[in-house]
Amino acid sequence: MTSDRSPVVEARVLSKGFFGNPVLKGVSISLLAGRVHALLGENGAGKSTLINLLSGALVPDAGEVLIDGKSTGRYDPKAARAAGIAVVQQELSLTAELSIAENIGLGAYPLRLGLIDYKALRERAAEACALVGLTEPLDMPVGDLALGRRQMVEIAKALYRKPRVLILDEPTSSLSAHEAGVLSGLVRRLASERVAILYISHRLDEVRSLCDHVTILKDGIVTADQSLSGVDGQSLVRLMVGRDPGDLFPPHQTNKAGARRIAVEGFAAGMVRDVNFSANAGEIVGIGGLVGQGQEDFLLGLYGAIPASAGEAEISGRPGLATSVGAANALGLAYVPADRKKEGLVLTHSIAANLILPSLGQKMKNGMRDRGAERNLIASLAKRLDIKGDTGRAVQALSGGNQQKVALAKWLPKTPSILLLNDPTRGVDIETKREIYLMLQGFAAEGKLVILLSSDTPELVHLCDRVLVFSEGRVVRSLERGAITEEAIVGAAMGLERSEVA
């Protein structure tokens, strides 16, 4: 594939924060006519901001985007369809009720006396539903298509509008193999008629075959702009991984496991299946991945919040799973959700009445709350949280760092046997990071069980005796102490094999 020299959409150090914490940071990346360029980055890494800024669904905090080498001045999505650029997101933008035709139209439907030219729609959607390899009539409604078909349809809703610049999010993650290589021999044949392609994939094999350059983020600093040629799995892996972690995590420790917490056969939740898993008192188990592979689904069934089966499953030493949250706290299972503004905590409530809420009922006196005893549990919470001042004012008041302390310490008094925590230290600084890590230490050292779902692949790395990687609703690679690596966990999620990230 050959390419102008001059790029169709630049970006030039674009920087985005959200609510003080910023995601990119002087972030430049150029998009030539011809190209298949790669953009590739952990989770977390600032991809999909950037998508949102080319695409003008967002406003850099500094930086400009450019077009075909000029300033675009006031940039918004009306903006940059205008200049052509064309976005498929991972998450499907269309509508059940409408048709195939109707949604791949939608936005930009041909108009004759003021009303929609069915007769011309309906040709064009099928110009567009011929590069996709959609045979399906054009007014079924796309409710009734299969996922793969839907994300087909989406991409034809690009190609309807004729874009120089197709933005690709995750394109194949709900294919078939016969649908990728239908798309992949698009994106070829879009790239020889000079289209600039910017792709987003966690599937290597499909960036090594495709693209011709790729831009990697981390931490939403640019840590490589290269070219593809010559470059394999493992050096991409080691790109995207690669940081020197200091001193935030402490010293991995090794508790001796004891008795046996949790041991599910055929193990299904949500989009999770034949999952087979155990785990022992004193362990921290990571659960990796990329986002959206089925991990939160593999903890919220384990803590009966979503339906879940399995073919044989004990918890806590009694047989079955737990039918309900209720019946999983009884069984000694804790879970503290990622979202906590949303999920763990009550934010205009006190920190005092956080802390008390899974206890409420617990300290009782003649049938009564003991207000007393509360008070001393609150106060000792507090004094372990190191939150000084008054517990009495909004927990909302608090930093990010301290109100996920909240959320993992209220948990304390039920005093569980098994800890679901879900990225519990996302959104926080280092200092509260580390304080985090030493409290999961000290829980596997009390003879708890710690089931870490972390999209942080060093905590991962740090903490954990043990690691299971999920892809698409199972797990693929199961890494014992000695072959936890960030390499190993990311090739894994990634669909590299063992010998690739050895």
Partner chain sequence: MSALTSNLYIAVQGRRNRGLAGIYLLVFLLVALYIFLSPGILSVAGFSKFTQNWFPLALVTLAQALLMLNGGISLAIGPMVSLGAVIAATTMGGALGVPGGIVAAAIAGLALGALMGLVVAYLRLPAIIVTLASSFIIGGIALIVLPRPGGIIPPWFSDLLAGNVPTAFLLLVLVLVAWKIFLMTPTGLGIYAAGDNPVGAYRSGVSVDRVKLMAFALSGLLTALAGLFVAAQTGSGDPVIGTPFTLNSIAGAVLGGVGFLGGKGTMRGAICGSLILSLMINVMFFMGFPPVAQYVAQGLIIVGAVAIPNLVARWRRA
Given for the second form:
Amino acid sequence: MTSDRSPVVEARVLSKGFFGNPVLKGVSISLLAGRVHALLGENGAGKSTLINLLSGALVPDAGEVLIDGKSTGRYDPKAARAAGIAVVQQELSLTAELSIAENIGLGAYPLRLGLIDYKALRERAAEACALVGLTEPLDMPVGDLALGRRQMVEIAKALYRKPRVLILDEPTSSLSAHEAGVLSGLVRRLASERVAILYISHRLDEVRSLCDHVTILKDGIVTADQSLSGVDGQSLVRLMVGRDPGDLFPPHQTNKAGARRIAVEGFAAGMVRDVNFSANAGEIVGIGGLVGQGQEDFLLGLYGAIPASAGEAEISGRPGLATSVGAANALGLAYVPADRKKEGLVLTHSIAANLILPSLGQKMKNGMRDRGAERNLIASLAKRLDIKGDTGRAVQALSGGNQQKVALAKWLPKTPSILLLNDPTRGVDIETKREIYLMLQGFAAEGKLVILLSSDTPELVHLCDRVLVFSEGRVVRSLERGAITEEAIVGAAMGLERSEVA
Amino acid sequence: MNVLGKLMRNPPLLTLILVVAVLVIASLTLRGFGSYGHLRYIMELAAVIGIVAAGQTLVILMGGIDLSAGAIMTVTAIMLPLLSPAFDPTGLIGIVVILAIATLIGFLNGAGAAWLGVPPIIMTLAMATFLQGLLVIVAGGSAVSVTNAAVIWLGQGRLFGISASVILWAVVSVAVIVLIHRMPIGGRFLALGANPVAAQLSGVSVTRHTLIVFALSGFFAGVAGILILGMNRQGYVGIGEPYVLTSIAAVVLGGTSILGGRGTYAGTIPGAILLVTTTALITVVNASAGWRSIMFGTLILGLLLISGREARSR
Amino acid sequence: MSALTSNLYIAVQGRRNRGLAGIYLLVFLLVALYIFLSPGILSVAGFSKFTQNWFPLALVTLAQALLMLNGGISLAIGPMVSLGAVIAATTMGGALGVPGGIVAAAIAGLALGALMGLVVAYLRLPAIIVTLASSFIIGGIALIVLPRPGGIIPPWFSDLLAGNVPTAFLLLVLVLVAWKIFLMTPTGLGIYAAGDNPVGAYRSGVSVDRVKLMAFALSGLLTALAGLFVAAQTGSGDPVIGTPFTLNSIAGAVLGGVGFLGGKGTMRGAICGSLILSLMINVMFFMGFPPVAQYVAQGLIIVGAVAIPNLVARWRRA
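May I ask for the structure of the form predicted together with the partner chain now, the form predicted on its own having been displayed?
Entire complex below, previous chain first.
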């Protein structure tokens, strides 16, 4: 498609910062009718902020948003909606107790005599649902739907408003392959109906098959704004990370196997069933599979954070499972959650308070907290992990990568012997990723057992001695070092037989 | 401008300045308001609020709320005379027994919240209702007089010209401030209040700390109940009721976030004094009960709008 | 209306009975017990008397549930009931007459409710503190309007509302119909949406703040009218008569399965909750418990109503 048409929505040199951290620095982007525009960038590159500016949810510090070439005065969500902009965000906007139809129509109900016209609502909602392949009854409460289906309701909700501009923020992250396929068809169809589409995704193959044009953000700056035709995956990655992807991972190291740290048989927790697993000191064991197959429950169960059971279990030489987080900590287990904002850190508290939290009470003098010793400990942790600046600042002022470092570093004073890491590099910039990889290797070399759950398959391939692939709560494949390849992991996750993979 | 900005971000200091301003203006305009005797009287009243609010501060820091503090005070004030044995001239046995009961009631609040999963606001409200009914059944509806020597001394005695109740408040203040800022458990309360999930995954037990914090709140409400009994020399149903609102107001006026996770008892202290001073002003104005009630509610709302900015939900 | 219309609307309504089976069963059992203990309820007069005792509780429970569904709460329900009662008792006997009294009470409830909503929604102070402080203000106003029990409700009006005719029941039906209609407006559903997912509702175009203001205003209206009814029942006004209603309203809503964090629960559940409470108080009376035992029982029931579903859910998960 050519770009000689005038843009429906245009952002001009937008800048925005939070807590003194600039997130976007002079970003411009133009969305054209009928063009599928990809927005790429690592987590933390500023994509979400850009979306929020385009949808009026945030006000830019500098720059402006133009609609149909006209400058907008007071640009808020209402003005954005009036301009025909619909956004499907990762955080769903649905109400659990209301029905699918009532959710889809929310904010734009058809009215008759001031009352919701359920007949018209039904027709229009059914139309929107048909577009995304939702077949559930329209009266079903959204709370009864699985996450992927809710995502489809969210998309239907956007379509119900007949948008001129549709912004999709990682729409496929919680969708099944079938649902993702339906969505691809839908995007093509909408583009042919001259809807301008902004498509954010981490799946490069998806982007290359679906999109016409790409804008790449890196650290709040546009590093590319070009047509996608003739661009290969490698060069996209290079534009995103600013270096060759090959350098990212340190060479794999194998440590001498140490004592047995974990041995469980018939382990069950949450959706996990019948897992037999053992691992030794010095190992890095990967946990892979499609999203939501019980991997997280496996870690949480071992950590004593959700009820778990096992036929036989031994952790750090003691029989039985940890029945509480406190007990798990006492056994030398430490857990770093994937969602550091909600689960990993106390965001409003200082870096220092977060770093000291697990080891509160370790540094005591006369029955009181020894503030001097605590300060020294915090300073040494900050230095060791290269966290710069005043540790009295709130953690929320830090970048994603530095937040993750705090979430990891806070465990070091407890000298854990088993580290359970849930996607530790999610939303982390490339430099910090590399630092974290080196740290993980360091931990294993020191004789710790590292269990690494990751949604990033290359990570598992390059770092792990062994990878367990989960599907529907069970371990469907255990791959040893030589056999760990992306194809093998993905194949096992998708239920392919070993022979087909080979 | 910068100084003002800093001040607005330091609620305890802001509250303190408000207190001094109110006192100065009142003593200049109203006869007898600034005298030592009157100040001592204000501090005695503030001691009661300050001590209930000590427990309330801890509970609110942890993200809860205790609506049963007033009922626990009433229980203490009514039951103590019944539980003070005649053979004990000091009256200390009665105090120990009643404080144990108050702590137990608080612990039950914690048990409901931690083990049964009842939100603190419902649990403590239900507890307040339960106690209200129980008291009438156990003690009848009439007022009881106190003869317990220790209680009367706490309520009315003095040491070097300073009221015993104020000294007790000072002790409680030091203990609570140390607990929050110098003991591990204080840090854990704050973490739980700000983000219970993250705190729990960091090895902080929600159950244990909920039990402890509500037991402490019950204990402090008990202490305040003893004080108010000693001051009034009489206990009756409803004696503790006004202290639910005043304790919460003192906490929030002191800059502690009602949502938990941020604040300090150092702010609650001037908060309590500010409340008592303004209430005293209302009393001086000599209005009817209705107007007093209106002024009291309006003042609290007004003060919250000025200094409770930190408490706002977004 | 075509068949299609009723299909979706009725289907949606049907779905909202989900999870209420236990409550319906409890209501049924208590009604059966009540009929057994006091067969007089089956006469017109007996039924009228019973619904009259229940009616004000039902109204305040609706008022509280309205706020809880929106993620708020009111601790000023009791004083607002008192205020409604004293306004009715001081105006109806005078120049304004009965219609004037009704209008005066309604306006007072709406206005004070809206004021609280204004502070909560636009000045962003937490509902619990605002309503707690407001309880003093509203209670004070009630004391000024009528410092001690007195005033008069015209006897014919008392007889109409609280005589041997089931007016109260009819009014309750009317209120429920009005609620159903309100729930068919965008604002009505907005109360759910803004309570469950305020950010999402805002992004969808619901004016979250305005909906909150509306919830507080309507809640104030219902509460003041409950006070008016109480005054009609007793024939006069009393500036502290409403006190127990604060807790009872929360108890009724919680018993009916209305959640505390917003967006969870139904009005039909809340109504059943208030009915259960009312039946239980009556049954305890018939079984010879002293009136204060009510409080003890109520405390236990509230905790049980929240704790039992929690424990059952935990037990099922384990």
